[in-house]
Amino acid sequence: MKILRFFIIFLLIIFFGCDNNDDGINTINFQFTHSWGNQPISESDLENTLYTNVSGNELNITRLRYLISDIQLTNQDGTLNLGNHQLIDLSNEESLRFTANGNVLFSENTTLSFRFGLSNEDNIDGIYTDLNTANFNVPNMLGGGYHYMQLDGSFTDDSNANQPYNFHAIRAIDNTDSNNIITTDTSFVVTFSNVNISRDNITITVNMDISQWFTNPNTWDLNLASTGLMGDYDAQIVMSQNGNNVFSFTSAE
């Protein structure tokens, strides 16, 4: 009778031991921030604050909404998948947050990866519920799927006049030969090195400095190319290779 008292209280502490998770952590936040250089944006500055890029087009924004996926964290215990999506819209303060469920082990030298966009194999037109409601689909004519990007606005052109700009991300295509459509993934992965988890619950800020979206690698003049994006193929490789530049992480507590 001792013996099963014993061997019931040793699988007892098994599992609650098991279900108490002392090494690791199970809940990790994330906090989307947004700037213009070193200056902050928020909510309230949408159609409110002008903006000077490298060009020297002055511009504002209007609506900022974009997408990032295949979220992971990597660390010497293994990789964790962290969720498939997430549309990001800066109008939409809830947007801005998420958590994730997971466990890994507390370690300084945890790498953080998610992808700008979709991958050629994850953007099938029409599967995200959440995405199409959210009108986000691309239209079939520019191969479908799914955007990368919105970023919109006007801006004050060489003769002092408003125009709009339509800054919109997606997988380049080029249809101009209906017998040989060209397609290309210009979505991206962005990846940190060396985040410290320390922590349950902890969480972790991602910066998007929207002003490098005109800067670098290629700087861009709103004066040359500021609507029609979506269907000029050239746009989009540059536009994906200045946004391998755009995210920094902030930090991680």
Contents of the next structure:
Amino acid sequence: MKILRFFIIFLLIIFFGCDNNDDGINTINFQFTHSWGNQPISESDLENTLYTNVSGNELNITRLRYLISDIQLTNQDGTLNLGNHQLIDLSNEESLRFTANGNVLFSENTTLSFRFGLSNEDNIDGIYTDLNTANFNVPNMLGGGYHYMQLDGSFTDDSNANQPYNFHAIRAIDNTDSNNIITTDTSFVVTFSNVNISRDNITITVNMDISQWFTNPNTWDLNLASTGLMGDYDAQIVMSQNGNNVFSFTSAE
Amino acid sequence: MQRSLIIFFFSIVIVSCGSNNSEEYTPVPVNLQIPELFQQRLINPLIPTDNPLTEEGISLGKKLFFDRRLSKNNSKSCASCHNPNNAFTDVAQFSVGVDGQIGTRNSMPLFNLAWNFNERFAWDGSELSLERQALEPITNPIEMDSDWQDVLDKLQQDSEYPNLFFQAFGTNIIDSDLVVKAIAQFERTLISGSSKFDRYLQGNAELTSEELNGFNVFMDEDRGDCFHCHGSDNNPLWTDNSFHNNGLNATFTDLGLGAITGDPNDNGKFKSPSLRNLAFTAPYMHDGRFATLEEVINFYSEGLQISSTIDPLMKKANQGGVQLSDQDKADLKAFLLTLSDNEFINNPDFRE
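Since we've got the form predicted alone here, give me the form predicted in complex with the partner chain too.
Shown next: the complete complex, the earlier chain at its head.
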């Protein structure tokens, strides 16, 4: 009798144990896509396709590299951290897709969040060997740490001349007074709620609309500011504000 | 008569047994000696799984690298154009091949090659691994102008090589695959990481105020802005190993990467060279057009040429360049020279 009871308990343990295993280590795939408004952008558009921003600047894109970090999935049961940082490079197909593993709890009401750039806490000079090797550092005289983004290309200026632009986002720094250096964390968190994480090996697709860097809330005219932006405190604040709506959630399927 | 035949037979057996016994295939694995600074700042170097480093492989590769028999008329080795005294490049604008022919590219220094993670070698990225690269000079008419079968015959008939190949790879049948594997192993050991600036970063050397200002010119977005392509204190390779048009020409005679990819947007793009060891590697650029660092710095300061594919990071190109003051130019040069590594060019492991 006693043995039978033990046996039932034993079976129950196995049963629930197995059930728990369904929520074990799963794979989540991320795919980053890029667009100009509704027009998709891929590697083959680099240096080829012309775009026009809200200020009427006609521009092309030579290079787009940016960093996201602190990828998290949150639902009623808690928060799952999915890795540290990912350097996305439009010219490198492999970098646009990456995989994270974790003990994912499936839920229709998952909140996906990630940070554009690195938080102050994580933005420590020289400590990430992958980013050093990728030459993504910020000089010490500009506060050190890492770029959040390098968006480079050229545009036609008001006098019809071809001009380069280096739209580089970093932690804002004002070092005009060397005794009173001001820095502001201009990285920002992007959040999408009600994401349906329905199964293992799901692919979450997120889009960056590059045109949004030049608008909303601030209108950016490349004639007024196009290069030397890393050391420009105000420019960094404006970029960060505009960045808040460059990302959108496309799908989880 | 019969007796002497028997003795002859036995002596053959004995001799051949003897030579077989002296050959044992037990290559000793080698871990690269990675400088501390590289360990701290960079990801681990790339060693292909099908060509692990061994003592025997490296020393065989070194012997091959310095062996003139790899060329048609036994006149040139790899080292003829990749001389240890010059950080493994040569002093000519265009290297001279075995028959006196002259190419159109400046030879390249060889060091820290295992950290070139996209594995595109040569100025135009045409060579997709060190192993594959090493196949090319042997038959290239403007380099060693030889024929693989010829080279393999010479090596096979040599008194030492078959045994050395056996020790390194477990076979004394020499083929081109094993030759280039051995050479690539040797090349991966060519690590340069003890310049004055490396020692400065580790707190073991002081920079002069000129050198320090030069470093600041290099890092300053408003002055040199060199770090976006050429590394920094956090990237001691001093290159991004990537391809750019840095504004040398308004029109292209040498298409560079564009000739390899077939994409006109790549025309005029060449690999950013490392700025280590510039003291030994003149002349400069893919076509060796600049004999001195002053010329290079003047070029970046006021000599840039506009073209369709010029990199947007050459942001002052419309004004001719970054417009450095004479003091900043001199200091930039002084800083660049702190990246030169005398220990590297004097390392006995890397010499014949």
